[in-house]
Every structure is written in structure tokens, then in C-alpha cells.
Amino acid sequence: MNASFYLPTRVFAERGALVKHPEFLRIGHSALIVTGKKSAKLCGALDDVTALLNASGITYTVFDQITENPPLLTCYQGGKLAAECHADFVIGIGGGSPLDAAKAIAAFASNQGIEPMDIYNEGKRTKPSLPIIAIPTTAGTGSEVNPYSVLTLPEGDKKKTFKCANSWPRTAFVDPLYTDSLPYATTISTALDAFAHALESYLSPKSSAFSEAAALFAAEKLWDVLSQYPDEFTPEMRDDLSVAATAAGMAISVTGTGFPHPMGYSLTMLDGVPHGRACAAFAGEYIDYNEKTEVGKARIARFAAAIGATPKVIKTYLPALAAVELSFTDEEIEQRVSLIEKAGNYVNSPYILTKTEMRDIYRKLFNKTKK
């Protein structure tokens, strides 16, 4: 039995976890707090950081020009930033575009002169990462327990994951509290793509008796939520669906994901789909094609059934959540099968694509109406 996993990240996962543990905090006597311009204001957790910033004579920062789907180059600028101010440790606040921006700004922080893309070079990124804390204030991305960076290149089209011993934080400290402002349809997006980080995990070939296990938690409490298709989030739901985002985020740790994500990433990046609508989009396809293997076929049903419900409900009700509506060109089409084709993810399942599929699978769900 395969049962290996590593988790250096600390976390505290409860209503007012970081009021109650406050010392966790204090890891040095200088801060970069990483976040977007509103988010982190608007749900409170920005001002419980400061204050206790503040309570314990730390001095900080605030680097608040992280958009969604972070640019790498907006990153190498905080972490020139980070170093004027003499940071020695970082901060990232809000959803996953804040938190992997935080685990690239620190690393650009401790390796000044290095060029962006050079944060890919291990061999010219050589000092460790800045300390890092992580506090999510969404119920999606799993960053504040995994070391990965999902980062857009200068282009503006493509994205590339920066991963290294240093960037996983050294404490999360997840509080549903700070979610409950979350809009509707951002709730549904950040839970859609927590669970494809628990159904790519189970299936992938990496997969670990702690993973399996972590993403079966996260999946059925995902799936107890979204099933219901509520007209409203209770702050019960809530705490079910940040503590489930958590251990799918510990499961991709050890796995990684599968085909949906670049396949998804596209559609972020080209046509503005929300990242958890884009991956769910494709779920159906993804079941299917994993189906044809034996070994596929049988993990897609016991993970079915540990949550409740069929493959086929799942891969009906996942892409119809999901409400993805869009038309390519064959050219267009092409374009965005590009960009992703050589993304490592694809050997990540019992079934792998071939860039013919990859094409299929585009026509089916988007080349509806334009030839």
C-alpha cells in the first residue's frame, strides 16, 4: 500500500482561527501581505491581519495589485517590493490568485537579481523562499496546503506552475467566516473546483491511501452541498465547504490534477470563464474517457458511491452547474488546444489524451453552432 504524503503546513481550520491563535502570526518583524484590491477588505480579514500586526509590533506592508489568474510579471514586482521593504515573511490574503502569488513573490523576494522567468530555474533561484501564511478567504483553490504557483507568463495567454520545497505555507489559517460575503455564483465556482481537485486526485496514478482518503472527505461533503442546488449558503454550509476545499487542496499536494484543469485553463484565460465553472465544464468528458480503462472504470465507481450518488449524475449534474456556453471555430478551437497540449496534467489519469482528443472534446462541448 502506497500511504505517503508530506504536509508541512500548519493549519487551523475554525470560526476565528486567527483571533484564536494569534502567535501564529508572529513569525518575524516585518511583513508583505499579498492581496487583490477588495476581497480581503470587503470580508474583514485584512483588518484582523493589521490588528494583530499592529497588537504585536510587526511593521508591514500591503501589496494589493494581484489579479485573478496572477501575472507572473506582477509577482517579480512585489518581490522587489518585499525586499525595499525588508520583509521577512509574507502574507497572502484571499482566494487562490493572492495565495500563489504570495509563494512566487516570496521566492522573488529571497532572490533578487534573478530575471521572472528565472523563478522556474532552480539553478539560478538559489536561496529559499520567504516564510509563508496563508489565509484563504474562498473555498476553492486548496493553495494554503499545497506548494503550488499557477502563474500567467508574460504573453498573457498561457500559464505555468512554479512549485519548490520553500513554497508551501508554513501556516494556513482557514476561517469560513471569512467566505460568508462570498458571492453566489463565485461560492459555486471556487466548490466546482474543489472538487475536481478531489475526483482528478482519486483517479490519479500518483494517489495515496492519504489522498484517497482526503479527497473522499472533501467530495462528499462537496457533494452533500452542491447537490442541494441551495437558493442561499448557510454559514453550516459554508464551514463544510472551506474545510472540504482544504483537504482537496491536501490531496492535489500529494497527486496533482488531471486533464480538466488545462483543458479548463483556456477557457480562463481567452474567454473569461470563472477557473471552477471551466474545469467542471469538462467533467463529463473526463469521466468518460477514464471509463474506457479498467482500472478507471472501477475507481469512477467506488468514488461514486462513497459520495452517494452514480457516474452518470455526476457527469450530468457537474458540466450543467458548471453552465459553460460557448461557441468555437475549428480555428478556434485549434488555438486553444495550443495553448494547453503540453501541459503535464494529461499522464495524470488512467486515460490519456491524445491532442486529436483533446480536439474532440472541444467540438463536442463548444463547436455548436459555428462551423
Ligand code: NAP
Given for the second form:
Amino acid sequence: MNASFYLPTRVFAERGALVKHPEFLRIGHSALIVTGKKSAKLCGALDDVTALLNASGITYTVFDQITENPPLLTCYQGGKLAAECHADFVIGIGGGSPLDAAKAIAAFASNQGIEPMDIYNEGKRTKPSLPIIAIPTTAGTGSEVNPYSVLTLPEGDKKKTFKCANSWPRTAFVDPLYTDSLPYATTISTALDAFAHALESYLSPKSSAFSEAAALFAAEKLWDVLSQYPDEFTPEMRDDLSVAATAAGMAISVTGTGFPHPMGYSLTMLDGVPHGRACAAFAGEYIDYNEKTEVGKARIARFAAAIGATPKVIKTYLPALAAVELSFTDEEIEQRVSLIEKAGNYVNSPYILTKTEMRDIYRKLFNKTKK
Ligand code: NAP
Ligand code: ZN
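Now that the form predicted alone has been shown, please provide the structure of the form predicted together with the named molecule.
Everything in the complex follows now, all chains and molecules, and the chain you saw is the first one.
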């Protein structure tokens, strides 16, 4: 049995996590706080962090320029700012975008003088990143417990993941309270992202006994909430979504993700579909293709049984929740395939898609009216 697991991140996952464990925020003298435009303030996390830093005499600068699907170049600017203000650690507060950005900024901060694309080049990025603290305000990406930093390249239509040995956050404070302010649609989309992580990790050939346990723990909680299709999210539901998203993040830290992720990136980058909904749009095809293999079929059956569903219900319900209604011409499909065909994710499931099948999937889902 393979039961390997590695998690260098200390995780506090409870209401009041930060205020209950302030000593783990005090890891330097000067912090760069990385956030999006509004949500870190809106949800109360920024105030909690700055109050604790002020009380401890730790100086800080707030860099609130992170937009969704964070651009590499904004992270490069953030790295310069971190160096200018002599930051010795980075605190990311937000959804996956600010958390992923914090990892890249921490790398640029200690590797001043490199060019933006050099972040992907270990030969040029020679110094270890600044230590990172992650405080998620969405319940989705699991970025707080993995080393991945998904960045938008300067051309603007492609994402590329950066990771290095020290882009794991040192500590994650996962407080569901910070997700209370999430709008309904963002809550659904981010929960769909976490569910995609759980499913794609569970099917991955790289999975281990512990990543599978984390994936099932996550999927069960997410399904409990999502399958109710609630009118609003109660605090108990927020608690479940939050811990589930972190567990699914742990699962993908072992395995990475499968083909719904790159295929979804094209819908996010070119069509503005939020990340979680974009991935969930491909859940039905992901299950159908993987069921063509013996291993895939058995794993999907186990996964569905563990969460009290059937493969048929999962593959119908997730794309329905994602509600992605797009229509592409053959030329537009070609453009999308060329953007995502080289991703490494295709080998990460029992069934390995061909380029023709990528085209077929886009055509089946999104070529209903246009010719
Ligand atoms: P996000 O892009 O970080 O944020 C989406 C929106 O939600 C933003 O408008 C943000 O506002 C708002 N928001 C965040 N928290 C809020 C809160 N508590 N209350 C109200 N509004 C809030 O969303 P995300 O889905 O968490 O992250 C997606 C990104 O993560 C993508 O770039 C994706 O590629 C990446 N990702 C990374 C991993 C990984 O393993 N590292 C995994 C999956 C996805 P502000 O702009 O004001 O903050
Ligand atoms: Zn994802």
C-alpha cells in the first residue's frame, strides 16, 4: 500500500483560529500583506491580522493589488515592494488568487534582479522564498495547504503553475467565519472547485491512502452541502465547506489535478467563467472517459458510494450546478484546445485523453448552436 504524505504546513482550522493562536503569526519583524481589492477587509481577516501585528510591534505593508487569476507581472511588482519595505515574511489573505500570488511574491522578494519568467527557472531563482502565512477567505482552492501558485502569463490567455520546495505556507489559519461574506454564487463555484479537487485527486494514479482519505472526507462534506442546494449557507455548512476545501487541497498536494482543470482554464481565461464552475462543467465527461477503464470505473463507484451518491447523479448534478452556457465555433474550439493541450494533467487519471478527444468534449458541451 502507498500511504505517503508530506505536509509542512501547520494548520489551524476552527472559528477564531487566528486570535486563538497569534504566536504563529509572529514569524518575523516586517510583513508584506497580500490581498485582493476588497474581500480581506470585508470579511474581517485583515483587521484581525493588523490588530495582532500592531499588538506585537511587527511592521507591515499592505499590497492590495491582486486580481482574480493573478497576473505574474503583478506578483513581480509585489516582490519588488516586499524587498523595498524589507519584509521578512508574507501574509496572503483571500481566495486562491491572493494566496497563490503570495507564494510568487515571496519568491520574487528574495530573488531580486530576476526577470518575471525566471520564477519558473530553478537555475535563476536560487534563493529560498520568504516564509508565507495563508489565510483563506474562500472555501475552494486549498492553496493554503499546497505549494501551487497558478499565475496568468503576460500574454494574458494562459496560466502556468509555479511551485518550489518552500512555496508551502508555513502556517494556514482556516477560519470559516471569513467565508460568511462570500456571495452565494462564489460559494457554489468555490465548493465546486474543492469537489473537483477531491474527485480528480481520488482518481489520480499518484494518490496514496492518506490523500484518498482526505479526498473522501472532503467529498462527503461538500456533497452533503451541495446536494441540498440550500437557499442560504448556515454557519454549520460554512464550517463543513471550509474544512472540506482544506482537506481537498491536501489531497491535491499529493496528486495534482486531472483534465477538468486545464480544460476549465480556457473557459476562465477566454470566457470569464469562474474557476470552480469552469472545472465542474467537465465533471460528466471526466467520469464518462474514466469509466472506460477498469480502474477508473471501480474508483468512481467507490467514490460515489462513499458520499452516498451514484456516478450518474454526480455527473449530471455537477455540470448542472456549474451552469456554463457557452457556444463555440470550430475555430474557437481549436483556439481553446491549442491553449490547453500541453498541460501535464492529462496523464493524471486512469484514462488519458487524446487531442481529438479534447476537441470532441468541447464540441459536445459547447458546439450546440454555432457552426
Ligand atoms: P479568488 O479569485 O481568490 O476570488 C474570487 C472573488 O471572490 C474575488 O472577487 C474576491 O474579492 C472575492 N472574495 C474572496 N473572498 C471573499 C469573501 N470572504 N467575501 C466576499 N468576497 C470574497 O477566488 P478563488 O476561487 O478562491 O481562487 C481562484 C484562483 O485560485 C484561480 O486563479 C485558480 O487558478 C487558483 N487555484 C489555485 C489552486 C491551488 O492549489 N493553489 C487550486 C485551485 C485554484 P477580492 O478580489 O476583493 O479579494
Ligand atoms: Zn481548482
